[in-house]
Structures are given as structure tokens and as C-alpha cells.
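A lone chain, given as C-alpha cells: the form predicted alone.
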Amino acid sequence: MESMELFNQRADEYDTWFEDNPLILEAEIEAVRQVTPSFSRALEVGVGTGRFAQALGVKLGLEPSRAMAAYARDRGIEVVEGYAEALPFDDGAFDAVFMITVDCYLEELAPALHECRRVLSEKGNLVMGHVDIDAPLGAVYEEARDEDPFYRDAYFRGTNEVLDQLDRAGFAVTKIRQTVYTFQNVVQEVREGHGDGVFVALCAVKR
């Protein structure tokens, strides 16, 4: 099933997961917040149901799934329909671009990174959150592929691979944080670095 069709059909299920796991969501938002610089013009690519954008004060999102976009609009986010590989915005339009748990639905990450770089102003920042498949809990994602519709066709990457692709795309990483060490809905620490937490947040400046 294509990602957009998946999210159109299962937007309710996707959003309810965060409702049922508020402490995990809180930890992920805090990790992203810790790497987020100040901004005035921001875009979230793949805004989904808008939970991160709402929490982080991002007012504009891009989303291909109409069902997901409807949730984001209900949370006060302006949503433009489109894809990460062809952003419908001018060069240098934003000083910050967010892309959170989007890379695992992109077979090739480079085109999206180049588009993010294009729409960033000079010294603009890309803030990413991703599933680190090389972390201990990464094995759980791999084991759940056959049963979980959101994981079945995902393209999970390790943080080292993401860092390499960011470097190739013309970004320099300035901050990195990790969290989520158990899938139990409990308070989870945000730490510097990567390798232990399955959710990694990072900030990369446009070179």
C-alpha cells in the first residue's frame, strides 16, 4: 500500500497511538525542542496530524495525505498538499524546516534533503526526528514489520546513515539528542548523542 493511501485510511489509528502514549510523545517533543533553534519562518515537511507542529509553534505544514492534513488543520496548522521531493515553495523561503519521522517513508532520502536545503535561507536549519534502526529497540521495529501496517514498507535507517546523507546534501549537524528506551508509556530521559534511544532528534545547519 502506498504511504499516502495508508495514512488516508488509517489516520485515526495513527493519531490515537499518540493519545494512548502521551509520555512517549512528550519525550519525543522534548528531544526535538532541545535541538530547535529560534525561528521566524518555519515549515514542517510531512506534518502528519500536526502534533509536533502544534507543540513546537510551527504554523505551516506540508502533507500529501488529506486525512492526516484534516487533523493538522483542526490543530491550527495551515497545511499545503505536496511531497517532500518537490516542495511547492520558493528558494530560501524559510529559516527552519522540520521533518519528523518522515524519512522512513522515503525510499530515497537525498531528494527530500536537497529540497529542504533549497527552501532554507542562508544558514537556515533543518530539524529532523527519526527512528534509529541501529538502536536496541530498532529490532522491535524490524520484528513488527509483518504485523504493523505502518512499518511493513518503511525504509528504516540508522543515525550514522542519516548523518552521512546530511553531509552529502550540504548540511552540518550542530545538535543531536536521543530518547525512547522502552515502548512502555513512562517518563523517558532525553540525552545527548545517539545509539541508545530509538528516537533521535538533530539540528543541521545549511552550509
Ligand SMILES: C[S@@+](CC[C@H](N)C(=O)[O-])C[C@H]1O[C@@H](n2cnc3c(N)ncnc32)[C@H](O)[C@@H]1O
Contents of the next structure:
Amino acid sequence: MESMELFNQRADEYDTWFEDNPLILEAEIEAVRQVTPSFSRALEVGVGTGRFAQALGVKLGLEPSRAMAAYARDRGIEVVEGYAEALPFDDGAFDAVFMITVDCYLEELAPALHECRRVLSEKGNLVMGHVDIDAPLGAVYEEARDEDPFYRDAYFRGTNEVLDQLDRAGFAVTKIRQTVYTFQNVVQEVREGHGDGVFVALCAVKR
Ligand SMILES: C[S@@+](CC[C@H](N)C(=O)[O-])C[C@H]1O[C@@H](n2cnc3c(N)ncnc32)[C@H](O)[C@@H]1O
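Could you output the structure for the form predicted together with the ligand, given that the previous block was the form predicted alone?
Entire complex below, previous chain first.
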């Protein structure tokens, strides 16, 4: 199933998962917060239901799924319809671009990174959150592929691959944090680096 259809049909399920796992959401938001520099003009690409944007104070999102966008709008986010590979914004329009757990729905990451870089100002920052398939819990995502519609067609990547692609796209990574070491809804530490936690947040600046 094309991911837009998937998220149109399952927006309620997606959003409810966070409702049921508030401590995992909190840990992920905290990891992203720790790598986020101050910003004045920010965009979240693939804003989804807007939970991260709302928590981080990002007022503008881009989203291809109307059902996901409806949730984000209810959370007070302005949402523009569109795709990461063709951002409908001017060059240098933002000083921060966020892209959180979107990369695993992109068969190729390079076109989206190129677009993020284009819309960032000279010293702008890209903040990414992603599922690190090379972390120990990555095996759980792989095992769940057959029965979980969110994972079936996902393009999971390890953090080393993401770092390599960022380098090729002209970004220098400045900060990395990791969290989520169990899928139980318990308090989870945010630590520097990657390799242990299945959720990785990083900040990269335009070189
Ligand atoms: C796992 S959700 C993440 C949503 C939100 N960032 C969050 O962390 O809760 C992935 C989102 O990426 C969006 N998406 C999928 N393909 C996309 C593309 N090519 N460009 C932009 N967004 C895309 C989906 O519609 C979905 O809302």
C-alpha cells in the first residue's frame, strides 16, 4: 500500500498509539528537544498528526495524508499538502527543518535531503528523528513486518546509513541522541550517541 493511503486509513490508530504510550512519546520528544537549536522559522516535513510539532513549537507542517493533516490542524499547526521530494517553499525559507520518522517511508532519502537543504537558510539546521534498525530493538520491527501495516513496506535504515547520506547531501552532524530501549511504556533515558536506543534524534547543519 502506498504510504499516503496507509496513513489516510490508519491516522486514528497512529495517533492513538502515542495516547497509549505517553512515556515513549515523552522520551522521543525529549531526544529531539536535546538536539534542537533555537529557531524562528521552522517547518516539519511529514508532520503527521502534529504531536512533535506541537511539543516543539513548530507552527508549520507539510504532509501528504489529509487524515493525518486533519489531526495536526486540530493541534493548531498550519499544514500544507505536499511531499518531501518537492517542497513547495522558496530557497532558504527556514532556519530549521524537522523530519521525524519520515525517512522510513521514503525509498530514496537523497531527494528529500536535497530539498530540506535547499529550503534551509545558510546556517540552517535539519533535525531528524528516525528508527535505527541496527539498534537491538530493530529486530522487533523486522519481525513485525508481516503483521504490522505500518512496517510492512517501510524502508528502515541504520543510523550509520543515515549519517552517510547526510554527509553526501552536504550536511555536517552536530548532535546525536538516542532513546527507547524497550517498548514498555516506562520512563526511558535520553543518551548521547547511537547504537542502543531504537529512536535516534540528530541535528545537522548545512556545510
Ligand atoms: C511515521 S509518520 C510520522 C509523523 C510525525 N512526524 C510524527 O513523528 O509523529 C510518517 C509521516 O510521513 C508522511 N509521509 C510519507 N511519505 C512522505 C513523503 N514522501 N513526503 C512527506 N511526508 C511523507 C506520512 O504521511 C506520515 O504522516
